[in-house]
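The chain that follows stands alone, in the form predicted alone, written as structure tokens.
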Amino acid sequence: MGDIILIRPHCRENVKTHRLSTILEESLKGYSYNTISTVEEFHSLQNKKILFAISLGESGINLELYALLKKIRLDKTCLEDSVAGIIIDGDSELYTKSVAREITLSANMSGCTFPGRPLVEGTKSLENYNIIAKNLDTDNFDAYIQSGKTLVRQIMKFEPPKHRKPKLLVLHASSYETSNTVNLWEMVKEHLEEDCEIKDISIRNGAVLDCIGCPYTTCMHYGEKNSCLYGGVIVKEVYPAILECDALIMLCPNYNDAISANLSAFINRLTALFRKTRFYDKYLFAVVISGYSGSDIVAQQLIAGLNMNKTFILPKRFTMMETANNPKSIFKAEGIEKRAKDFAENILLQLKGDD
């Protein structure tokens, strides 16, 4: 068995594929590989080093890909404690994040932890190398390349710190009375009291400005204070909470297939943090609720927004998604209690292993 598994669906348009191995060829120098590239080849791979390497066509879409995603989507276990990466080669502007987030849900949902950052992909004009190409002093392919192999040496040199006595930040914008995602995560965190630290910051009532984009230089001129130009309880409250904690914690009620308008000025605002101090450390959990459906698409947002650009590390099995509509439903669900004490098992195995 080679160093890592590098994952490769086949893609029927092999005229679109030679980028990507040349990506790979740079990006794997130094290190033994064994590549699956058809779900019949596909099998447990349990406490290995992966890296997914997707070619998509024009139109976004790899068929072999699906075929392997039914199988991990599957097999609940498959990819138990293996640590993963992502590299997607696009031939178009689009398409290239969407399957990436999918990706990595499906492979977390089956025991998948994926470090801070990774993603990383190349679409068809490559100009989102635009900025690492002028900061690394060299053209937008070799930034790409460049970009691989921090990849897959983070992929292998990757190791879950743990903690005595985890931090925890848990971030809400609800209700208590009627959230019943602030209620399903009052029963995780029953388990937790005893094991965690905890501090509860709610940030409701418009208390949160989102932001508006300011000039670089002037993030980069708070950011180095640890502040923000709009000030408020995210940086007041917020910001040094997130310094100090360990795992951050969102509840996150779906809200019209989105997480919340101040969640969303929460990761935004986090930008200018992000400026001056990165999150490779720290890891993100979330409670994730839908009225009716869709806690996969919120699961996603997290996924991006926290994980494939502010670097907080995905643990396996990151979030617990529920369903519940009426307020207080959610204790009626079967079996809720045993998922809530299931999920806080989980969240103290990431933080402080098998001790």
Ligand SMILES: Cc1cc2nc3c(=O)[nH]c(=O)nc-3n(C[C@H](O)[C@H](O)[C@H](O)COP(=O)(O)O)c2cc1C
Second form
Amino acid sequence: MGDIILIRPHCRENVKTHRLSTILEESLKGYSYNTISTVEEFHSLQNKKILFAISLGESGINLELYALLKKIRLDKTCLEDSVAGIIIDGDSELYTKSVAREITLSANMSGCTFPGRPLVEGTKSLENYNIIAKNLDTDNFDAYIQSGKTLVRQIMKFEPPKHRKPKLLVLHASSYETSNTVNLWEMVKEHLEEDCEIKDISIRNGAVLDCIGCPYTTCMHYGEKNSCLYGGVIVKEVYPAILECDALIMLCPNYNDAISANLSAFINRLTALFRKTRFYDKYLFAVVISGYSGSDIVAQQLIAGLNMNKTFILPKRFTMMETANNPKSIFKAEGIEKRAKDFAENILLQLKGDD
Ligand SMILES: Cc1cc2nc3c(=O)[nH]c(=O)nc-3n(C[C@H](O)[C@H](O)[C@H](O)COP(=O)(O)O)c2cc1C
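Switch from the form predicted alone, shown above, to the form predicted together with the ligand and output its structure.
To see the whole picture, the full complex is given below, headed by that same chain.
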């Protein structure tokens, strides 16, 4: 068995796969690997290092990928305790990110962990490498190749940190009395209090102003002092709490198939702090509730914003997703106590290890 399992779903349009082949050749140099390219070849991959390599072409659709996703979604332990990253190559400016976050959530729900920044994407123009190429003093194609190499090294050396008494930071923007999301968190929290230090911050009522997108130098200037032009609760309370915590827990009701405005503003405002500090050693967990449907979209937004962009670790089964609408109706969901307990146990297992 090789160092890495390469999951590279077969692409029928062979001519479109040349760029992906080049980046893979460079990224996997020095490693041994086994390739899975069809759904028939896919079997349970527990405790493995995995690289998903996807060719999307112009349409953003790779049919073999969907067959694989189906299998991953149905066998909920098929990637148990594996660690993965994704290289995704498109012939369009669209779809690379949305397909990547869909793969990430599905794999995560089947037991796979993703280190911070687990995605290397090549859009048709490779303009997504403008900044990285400038920073590396190279061209966009070479920046893409370098990013692939870095990703594989990162997957190989990934060692999730463990903590004796983990520090959790819980962020929410809901009413404590009426929110199903908060009610569910309280059910989870009950099983964590003994083993964790838990800090809870509410960012409600317009207390958080959204990022105004200062020029890079202004953002950098404030970021170096762990601050941001806007100041307020984010700088005074949330930044220090983020630096202090081992895991961030986001409580996210589904508002119009997205996380709510205050929580979204928090992620945007994290940019200034991120300029100086990366979060590769901090975990992300989330409780997501929808009144009707769409929790997976909210979870994917968290994956894109906090794991893919802001470098938080995505531990296996990072999110609990439920459906409840009227106040307190979460208490009536069948089996909810047991699911809350299981979720808490997973948080403890990820943060503390087996001992
Ligand atoms: C402004 C607003 C927008 C909402 N949009 C959606 C939605 O798009 N889809 C959905 O399933 N539920 C939606 N809901 C319902 C909530 O997700 C639902 O009430 C759920 O219980 C979580 O919210 P809670 O923690 O405040 O109770 C929305 C609720 C509000 C207040």
